[in-house]
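We begin with a single chain expressed as structure tokens, specifically the form predicted on its own.
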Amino acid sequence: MPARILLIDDEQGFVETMAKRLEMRNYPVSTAFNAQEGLDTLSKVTIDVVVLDVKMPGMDGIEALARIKAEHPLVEVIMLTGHATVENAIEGMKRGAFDYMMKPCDMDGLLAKVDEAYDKKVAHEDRILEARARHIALRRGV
């Protein structure tokens, strides 16, 4: 199953083009054109990986990242940035983002990062399930 992706970026043309290209590769894609819209989507739709623009009007990517990680800690976030905001993207990684990429990014590079982020999320979920199973077994004295 491919990663379910949420694209959050205020550049509507970029988001629409990237969504079409990802959907052509069978990735389920949701889109949002600002951080609040993205957070609203996350509360309604199951998402594995968020591709998040760092610099947006209103709530920026760093603040959005903090809210995503607080409300959806298993969702992986790839920060997307222009050259002038690389420092902010690195700050995002310090705060829990999976990685960052420079705009414009090539599709193969983005897909590789999305797949890596998805694998990390799935491995984390598997460890949580194993821990729950061990806990249940211990409570039952098995």
Second form
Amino acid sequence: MPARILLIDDEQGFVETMAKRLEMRNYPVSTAFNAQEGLDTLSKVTIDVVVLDVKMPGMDGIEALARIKAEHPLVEVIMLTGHATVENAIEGMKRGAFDYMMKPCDMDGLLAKVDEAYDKKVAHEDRILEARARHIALRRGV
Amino acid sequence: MSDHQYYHGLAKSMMATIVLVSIAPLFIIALIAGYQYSVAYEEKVEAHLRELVLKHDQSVDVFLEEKIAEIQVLAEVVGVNRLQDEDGLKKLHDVLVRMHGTDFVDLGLVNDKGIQEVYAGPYKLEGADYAEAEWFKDVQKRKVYVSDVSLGLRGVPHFIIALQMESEGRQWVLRTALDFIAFNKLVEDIRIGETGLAYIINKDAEFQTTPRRDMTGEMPLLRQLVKQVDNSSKLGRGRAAMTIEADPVTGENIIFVTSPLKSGEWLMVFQQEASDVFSALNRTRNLLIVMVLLGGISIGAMAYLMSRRMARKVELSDMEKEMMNEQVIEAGKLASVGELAAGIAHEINNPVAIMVEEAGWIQDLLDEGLNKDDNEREVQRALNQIRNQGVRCREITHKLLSFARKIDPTVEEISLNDMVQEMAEFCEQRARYANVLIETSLADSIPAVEGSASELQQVLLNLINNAIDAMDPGGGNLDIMTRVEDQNVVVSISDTGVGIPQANLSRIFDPFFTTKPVGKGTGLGLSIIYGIINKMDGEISVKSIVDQGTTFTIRLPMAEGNPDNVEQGEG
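Would you mind giving the form predicted in complex with its partner chain, to go alongside the form predicted on its own above?
In what comes next, the whole complex appears, and the chain from above leads the way.
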């Protein structure tokens, strides 16, 4: 099953077209046009990878990242940035983003990153499941 | 050009200062030194003249007294009896002539009737009757008599010393004529300078010595001089009294030094033209004047050259300053453009990203086949989107280009409203990301202002950028207002940002003052704004409350020739 993706960007045209292209490639996609909307979607829909614009009016990408990581620690975030905000994107990675991409990005590169992020998330989840199983087994004294 | 006049005036005032500062001391020194010198010199010359006259009047007096004493001794020692003897008298006269040269011209014994009974000398004067002579009458009263100089009976200038003697109840008078030449020499030898001469006159201003030159023209003056002696004015009373009179002949000032002789009967006079007396002083004065004149000329020339050179230097340094100023403005502009670049890059990246996506989408659809579903319509939509985003890019780049062209200081009429609108739009994207809402409230029919459009653009952009920075993070409202106030066009830019602490308010326009971290701000923005506004004859003021916001207000004079501005004329 492919990664469930959430696109958060204030450029409506960009988000919509990219969503269509991702859907064509069989990725389930949700969209949001600002950070708050994205957070709302995250709490309603199960999402694996968030593609997050750094520079947005209202809450910016860095703050949104912090909120996402706080509320949904397993969700991987890829920062999307214009050249001028590369530093911000790197700052985001320090705070737990998976990677960053520069606008305009090409589809294959993005998908490769999304898949990597998704694999990482799945690996994370598997390890958590394993740990949980071991924990239960230990408790039962097997 | 008025610049030229300015530097010309500068050179002139510098020259005046240099000349004044250098010539004034020169003059003062020349005046003081000259005055002191002339006073000292005059005193010295006067003292010298007095001394001269004193010495000579003394020697004349001594001469007279000596002669009188000699005759007296002669009379006492020899006695009348021997004098009555003609041979004895002759012998006596011979002795006198041998001892005293020709001083004693002759000797004679006159009886109480005034008849010269015995005579020894070169003339035949035996039996001469002096009964009516002045001196004979006088000697009866005074015992000793010294006459004025006269031609007498023999027609040769001489003077007489007469002595009364008594023998066996009879009165005798011993008289001797003294040669005038010897006596004259005493006085005549006094000669100083070209016009200095000495002579002796009696109470009737008759010459007792022969003056070296003809004095007839000066006689009235001399008479007056003698009269003054009688009038017991200071002249003539004291020994070596000095007076200055104008010569009736030449009109020159003449210095007279007078001293009474012969118990005031004669007057020794030394006279010299003042210009002659003080010729050395005059020479010195002329030299001083020439020196001051030459000094003044050389100072003037130096001052002229120096002031011209200095004015030229000032002009050059002003030009350099102007160039520096332009460079600083340019640098400030680059800085503010650099600040913008971040926002602009992002602004352009967004539409480019959309275009890339749309292009990719079209590619996807083409792969799928255009006849499927409504793929063709979707391609049309995508193409439209690409065109729209391209137009968006073009607008951004055009704005950027219009702003980033080289600073053009040409003065033109600027519509402030249009410019505010333009700059507000220009900054809108940046403001949006900073959560700042820009609102403009522009008064209708704002008159034009005069200035360089690109410079004014820079002012507005800088202030808007500052305002946005002041509200970062968190955002706020940025209000830009234009209005007309007292013949001024006013723009105020208010933010709801952090405000400026009171301590910093007075320094914000200083060059290089910045509160931003190193590398973030040049500290030149506001000082450049200040410079530009000043150049436009405008004013910039600031009001700020910490944590509530800051308002910058710019007042610019209306452009001349504006209809609202006509009555005011050149304000």
